[in-house]
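Quick heads-up: it's one chain on its own, the form predicted alone, in structure tokens.
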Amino acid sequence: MTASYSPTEMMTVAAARALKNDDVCFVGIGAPSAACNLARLTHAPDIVLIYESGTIETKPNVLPLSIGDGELCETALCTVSVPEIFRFWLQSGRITTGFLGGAQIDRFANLNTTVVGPYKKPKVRLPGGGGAPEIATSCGRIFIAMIHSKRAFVKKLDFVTSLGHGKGKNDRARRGIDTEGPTKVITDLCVMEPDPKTKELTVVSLHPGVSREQVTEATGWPVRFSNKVAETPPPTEKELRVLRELYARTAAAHGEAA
């Protein structure tokens, strides 16, 4: 029998499972970092993790607090300059997967990490785009991990920081972008994928115990469901153990900052 787990643990496990052993992954801080390192410590030991600060094939023992965390450089195969990581590695098409999060997302998986409210007089000024706009357009595909709520899953973004599928359909191609864009959005309630034709996010899997009504209530637009909605397999005992050990090491290393 699987041990009890939190919605956030379910999200992190489901996100980790999306990654493959042969992926080269550009990792965002927060939920994406937890998912990528869980994958590395379980089913994808050969995955190459790259962070924006220029660390290549890093294998952190604890989760980094930021892209500048010394843990990333100390455990990396090598560290290169930021211009090199973007120009030579990212923009040349060498990275298969980008893993991002955000403060807001819309139905076409565009992301906002810039401001909440009007740009000139925002209610909240967020960390900004960093390398996310380039990651969103240059990686082969994009996975997104976010907590599901109406504050985050909004009908209209206050600011478009990172392009998802733009206005839908073939908007990325119309803009001259030949990468796939977001292919999965993993939340603490469900897994969503873009409709093949419209590119609107569609629920393809509900996590155990989660109802369609819960997802609808937590989404700021009339969310669509696949014709066949699966149930996400619950975390295994190994996945939970490895994830919790990772969080415990991080807490011991960083204290309240973690």
Given for the second form:
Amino acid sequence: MTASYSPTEMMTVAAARALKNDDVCFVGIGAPSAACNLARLTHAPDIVLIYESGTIETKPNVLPLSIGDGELCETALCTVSVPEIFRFWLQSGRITTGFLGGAQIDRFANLNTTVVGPYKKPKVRLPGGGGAPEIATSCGRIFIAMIHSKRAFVKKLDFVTSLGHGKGKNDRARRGIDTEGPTKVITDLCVMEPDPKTKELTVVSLHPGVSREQVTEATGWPVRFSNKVAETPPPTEKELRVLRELYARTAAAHGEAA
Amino acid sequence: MTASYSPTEMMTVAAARALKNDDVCFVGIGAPSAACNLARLTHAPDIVLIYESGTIETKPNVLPLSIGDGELCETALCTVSVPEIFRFWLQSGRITTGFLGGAQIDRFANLNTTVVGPYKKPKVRLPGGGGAPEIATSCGRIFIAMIHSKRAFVKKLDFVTSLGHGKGKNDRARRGIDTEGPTKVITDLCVMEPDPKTKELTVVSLHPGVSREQVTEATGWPVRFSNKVAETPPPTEKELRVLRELYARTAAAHGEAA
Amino acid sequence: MADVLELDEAVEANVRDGDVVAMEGFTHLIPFAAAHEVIRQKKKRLTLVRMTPDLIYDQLIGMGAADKLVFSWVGNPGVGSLHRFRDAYENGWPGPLAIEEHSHAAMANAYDAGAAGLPFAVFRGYRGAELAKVNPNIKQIICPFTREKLAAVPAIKLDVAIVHAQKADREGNVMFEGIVGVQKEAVLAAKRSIVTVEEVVDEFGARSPNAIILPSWTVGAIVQVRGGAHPSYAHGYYKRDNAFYKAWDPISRDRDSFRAWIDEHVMRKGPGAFAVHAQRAA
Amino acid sequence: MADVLELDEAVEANVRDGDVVAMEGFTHLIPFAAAHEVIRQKKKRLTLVRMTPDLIYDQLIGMGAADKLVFSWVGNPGVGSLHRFRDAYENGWPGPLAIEEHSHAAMANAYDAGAAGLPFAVFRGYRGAELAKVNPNIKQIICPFTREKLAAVPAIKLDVAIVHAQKADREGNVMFEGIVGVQKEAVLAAKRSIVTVEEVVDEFGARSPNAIILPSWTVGAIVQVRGGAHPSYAHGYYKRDNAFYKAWDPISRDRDSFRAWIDEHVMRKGPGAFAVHAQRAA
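Next, give the form predicted together with its partner chain, keeping in mind that what was shown is the form predicted alone.
And the full complex, kicking off with our chain again.
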């Protein structure tokens, strides 16, 4: 028996589970932060979380609203400058896992957080890459967490902010990039992984109660399913409790100032 | 009336006098350290001394034996890493004055601290450049302090460790270097300055009691004298007292450990 | 040597129309009070450089202070878009705004190169990223030893850097602590600089020998402005006002409500108005 | 995660014949105790990398541990030559020694590049200096924006970094303070590392958020060796033994007196012999 939960909670829990206790994780801005901290507060107490603001081994009690909240520094092992975090910590290749999100993703897990429409005359100007272009290629592997919708899971990106598997197959290797790239895309509907050969994203697990049709409907390309599609185990009571407590602490903390 | 003093004391005092209160000085290893600290303890109390060990605005009470003695760190405004000191502080061009010495100097104030004899099969292997090659070109101007002898003031260097005025005239500018280079060479016999046009070192001031012949005798090339050669004012009682106290404190401190 | 000035004097003496200016602070220590003074003095045609433009540049852009924005992530962190930035960039209101866009790694390296006096920065970046196609200031460079292709961007060179720090001492030395971002690099990469601080103390006192300090001779003007980083925060003094960041979204969505807010909170106020924020517990 | 080991285990597990090894420490925190263990274990054919070779490498070279020395200033600081180095380099005793010589700026940048995972370092250096003619690892690179010619050197990549620090905590994190040199860079540029420390503490306790710390997962082995930096020093623990540096000159001038000294103070001793030096007041 598990309590009822929202699709976003399922996504966060599934993302958290993908992380291991010995991971060194570079936490980009947005949703990934919840998943990383949930992992830390459940099955991966020793996971190392690094934020691009320079905070190393941070253990926030509440989720940061911004990537550089005081909470991150106060609970960190140490805090270094921003040039150092990108040079000595990210670029050097010592991060095992990078966590990204985006406004658009394509079938090869390339991401767009730059513009909707043409770059010089966008329909919507998005925030831009931030740390993503280098996170995407410097970390050992990449997890992506995104809400599943046709607007987001698109046939063709308006702009490639950060590289996933490029044009598929061995495109990363061909470009001289020796990191794995995206190995998991976790949505509120399912978990996708790149096909070992083509590198096209393939549904490997559906969240409880989600049908293949729902995923197909929410994906802007003819989405493939792996031969054996599993059902994602639902959030455990502990996972849900810890996640909700984390959100509750966060809400209280962020509402406090005038 | 001044007390009697040694030629080396005269050299150190003359070198100290060349420094100004608003100088930011990069202090290389060796003799320069005494001159810089004498200046700080006499007419230039606000002079900023930076050592390549990373200590910024250090005010040592005793002279360091090595470039990274604890005294330098304990009396510094702050201490940064060695890559930072060479990148943000030296290379960036914010040092007004660099202080160098060497085993050999030529008429254009190029210095050798690398080898006597051929590089691959030296007669004497000297310590090498350390910070000198970049100090020589990155600081606003360079002062050189050296004991005057034919072995040191040579017609041709065995090796150019750090650039002075190269082959003379506008050689520095021709190489794209926009700093002044050596503007003063202070020895135990005299003070030399580069001729404004040819950049050949020229004696501008003789220390009290030193004859032109002595300087000529101690110099490995036909040394030039400026039209008007001054007499270096002898050390004042205060200069001598402060310098000797500094050496006495230093000797006591360095002898202390077992 | 740094001069200790009033904020209006410091901005007047250091910020000129058309300057390349960075107001830095990575979430932490963002110099809002100084930015408000720049708005009050109606500076124009600035090129504004900042990794994460944030509310501080939304306000400057909305008031027409800038011609150009150089950035790597433009938004209200955790909240959404910067509406004044988007209105300027997408609709040209109150004037057109050019952009030069980079990644964080590129800008962090470019600040570092600026502080180091280098003309450019080398890093392993932009691989497979389309920004390199739309920004001519992103080039490739080849390692002369391994032949690896790396990215190169010009060093950031500033006319003025404006930052906020916790403390200055009477000599004009400045001490930073916590998330230090690229502030030290920005000041060292600038011809002129203004540092607002929470307090000017007689002496820093006991501290790590490796404390992060800018010596007075590297700093232009120092101004004490208590609370001067609000709604950003100052480690050890007061917390980030996350609620204000959320409140900014509706304020800035509309041109009139934005102007009304600026009129009330910037034009009719001075730096003293920030002091109230410093009184909230850290 | 760092393992807390005994010194002999740490050296045995991490240092292999033929390795590229750096034992760093810029005057301060030089890992003498670890070097003595390397001598005791008779490691051979090492490439020794260090900005300022100092007594520590004089001892290793004199005992025949090294094939090659990479350095930027080789001497007994403030005292004179390193006689064992010169005897090896000039006379091939006890074996031939190859050298690769740089400037400090080059090596500092090369360590920085190694820590940053770059293949090479760019800096404004070696202008008019003849080293660039005798060292093929010094090349020129042209800024793609300004066309300025700059120097390039390969990044330092190490098999093993060996450094000394003040403290480690029970988790295996390491804290440095004072003149920190290139130690952090060396460890981050190495495949394996050994850090000897003055003490292992339960927790670092109150400290600056910007304290210089190597997280445990970046460190190989940690060994507590009190006094392990002697005759160098440990800020906050004990002073540099300048008298010993001076005494080294006559000891090392002669092959026999050198060997006798090594026999007595290294071969017949263990790391415990360093503790006495930690007892002198800081």
